[in-house]
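The data below hold one chain only, encoded as structure tokens and taken in the form predicted alone.
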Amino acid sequence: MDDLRTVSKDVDANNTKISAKNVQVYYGDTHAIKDVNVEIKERTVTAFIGPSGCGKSTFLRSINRMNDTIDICRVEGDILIDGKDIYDRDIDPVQLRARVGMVFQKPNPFPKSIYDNIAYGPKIHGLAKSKADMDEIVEKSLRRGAIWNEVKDRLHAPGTGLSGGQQQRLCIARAIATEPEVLLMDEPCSALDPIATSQVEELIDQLRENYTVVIVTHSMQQAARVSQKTAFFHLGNLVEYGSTDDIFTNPKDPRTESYISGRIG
């Protein structure tokens, strides 16, 4: 089976990570993604932005094949990790999701401990010989989700009795726990209050040293706040895409002004 961890890693944040040429996805008969074109670089933060239903969580989910757990949902094009295009047959989903971690809205802990929470991936994918190997996996997550310091002496408390904030930094802790390259959140603050979004959007900033991440958000300040690159979606289509500056503050398509004034959306 191929691997997309055999391609060179030889990158830097002006290396596109992820390419997605001509893309469509269809539910049924819906056209839901239109020619999609997109480069995404190696070591950002990008944002897609956009009204309801326009698409933008559908292309998230094709970048690591969530959605061929869709019966009905199809996709033609081709998306490129590392210049390997993941749709090709040879490309195993599961190790796939392994490269490239998803944080989802809710956050969804398993109903385990903290520490199998985390160690769960690992054990899958065979990453840990040991006992302590393991250990170190887990103590690594968690201090990269920026949660070690509030969990390191109750590991073995079930990770559901946990607040909102920290249930989804366990999920980002989670989520990393396999060394994906790429990190994928779908809105992943839109149930959290204020404070722990805040808590979530710090570490976003910090994740950007180590992955590539893109994010799915409803809120154009946290896109301002978090993101170098912004995609805005409108009606399936990708509209417009560049440096978030230049997105909010000089945007070249009239839809998106009109998105970001509010005036549609």
Given for the second form:
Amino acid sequence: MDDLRTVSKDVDANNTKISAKNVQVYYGDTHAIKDVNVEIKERTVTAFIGPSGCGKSTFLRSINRMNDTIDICRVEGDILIDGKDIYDRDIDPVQLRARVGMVFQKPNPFPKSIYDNIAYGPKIHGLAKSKADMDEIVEKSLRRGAIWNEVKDRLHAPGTGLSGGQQQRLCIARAIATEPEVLLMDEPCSALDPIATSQVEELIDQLRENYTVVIVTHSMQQAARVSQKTAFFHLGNLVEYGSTDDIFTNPKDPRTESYISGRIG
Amino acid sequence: MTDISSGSLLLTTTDKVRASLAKRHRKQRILQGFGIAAISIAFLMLFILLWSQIATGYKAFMQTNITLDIYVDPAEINVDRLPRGDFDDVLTAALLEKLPNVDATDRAAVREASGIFSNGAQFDLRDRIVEDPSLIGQTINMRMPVSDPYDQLYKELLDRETPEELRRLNDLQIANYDQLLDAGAITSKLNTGLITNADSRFPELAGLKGALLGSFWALLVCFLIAFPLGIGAAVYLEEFAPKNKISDFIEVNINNLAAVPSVVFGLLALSVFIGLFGLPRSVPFVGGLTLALMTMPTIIIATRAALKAVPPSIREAALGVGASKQQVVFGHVVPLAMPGILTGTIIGLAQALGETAPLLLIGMNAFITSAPGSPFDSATALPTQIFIWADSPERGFVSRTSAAILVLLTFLIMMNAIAIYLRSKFERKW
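Next up, the form predicted in complex with its partner chain. The previous block was the form predicted alone.
Now the complete complex, all chains and molecules, led by this one.
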């Protein structure tokens, strides 16, 4: 924990990357996210914790407008990335998602080769000028995804043939292949065994150097291990947000304390 | 739960469960019994169908032929008068040579004897001589199909014990036949004419070429229209259309369309394609259009089911790296759904191949003796050909009808086998 404290001090010096102002999300008549205000720091791992159905995933999916694909979902309020509202009319969600990558709960590689999985994003966005460029992007992404050594000899084998933990790191590598600024992770370890989980957690810690990472997690231990900032959601409200250290050792809100100590959730 | 004996309350629960267990097991056995019975009955039906068709149809796959040395007499056939000439006289002369008992001056006896020739025999001979006039004056060896009653006699479908006046062949004709058989002039060979000949009034000459090509052209037209339209409609409805009352209404109607009786489509085609647009009757093009109307709902429903079956995680993955909706659909969802789409399409086409009623209404049951060279030539289709043959009085058409049914079933089985192969080959684990 001493370690974490030093990290959180660093983080407070960082700039704000994502800023949410009075965000409301509705699913039809259900008010899923109520008046959330949060400032997410650059090059930081921010964890969203809270009991099931508290809205943490919904809020995460608002940050790259994945909720747009759900007809009945409506988002109000402002979410700003680098001071620019991503729900502005002139923002194309396709372009936004190239800047804000996402990793999902269940590893979901395309049923294509490992190479093609990584190359897909850069290809559709026209990021590689030549085959050599693409090879370089693929290698760099796989290295950053901490999976290069395991797959470098079988880049053209199907991505679906990898183990669960490898698939998830492949998906992380795929997400960072488009050079995003923000990486959203929706319970990325919930389908993985403990060894794969620790590998992915280690990777998340490395990613902090280059990316702003927002991770939704069910596991408080995981939040404590990987994040510098933690936000606790409960029934659609953002109850408490602060340095991970403070949230876990010195929660201000009684609901946070109940959740941390295992009395609710 | 092995140390359950520790509490008396638990024991009674166990006993109760055990008591009900026998009843539950019995119910399960009864259910399984019903299942096995149902499958057995279904198989019995299938067996009866196949057996009845094979039992009557297999004989049509062989054809009885007569082989004769024919002297092409220049007195009867003049090179200058070709293609006219007394070809039937030449054939009769060759036949009488084999039948010394028949008095060549007895016109009635000669006529009865020459009844063994199929009506097509003299035309076959004519075609051969027109092609090569140098054959005039020579003796050629020629194998020709025998006429239907003799074919039946060879296949033992004509009973020699029947009283003469009720038989299609009299005693003298049978005696002639036996003499020819002893001389080795009568042989039976694989009936390639069944596939290579077009339709004919004479069973021994009738074949399925016209019907096969008619079905081929009709299915091709049907596929070219129904496949792109069906996929287009399904992709739009499933992936792009807003979910509202209008799309619900369209969906309900497409499902209804799949259940509309085929004869209705035939009437529609008759009044619209033929009546309004003035397209010709009896042509595979119109047949294909009609079948496309019927196949499209099947393809739309199968395609939508296949698109729905693509897991949402794949769509999310593609959206997550910044693919546009169109890239997600055509880059990921449709390719992954393709095995299901193809399976549905092939099953729809197999249905179309067996469809009879709409083709009857647009006149594809006409009597047409030449095979179509394009979708705009008059033709029959396999099921309508079966319909025509089943309606024909000649005995020879009975087995040919069954043979045609077997050919149709073979094609249907092949198409379904392809569908199963595609499904298993491209099946993916997510």
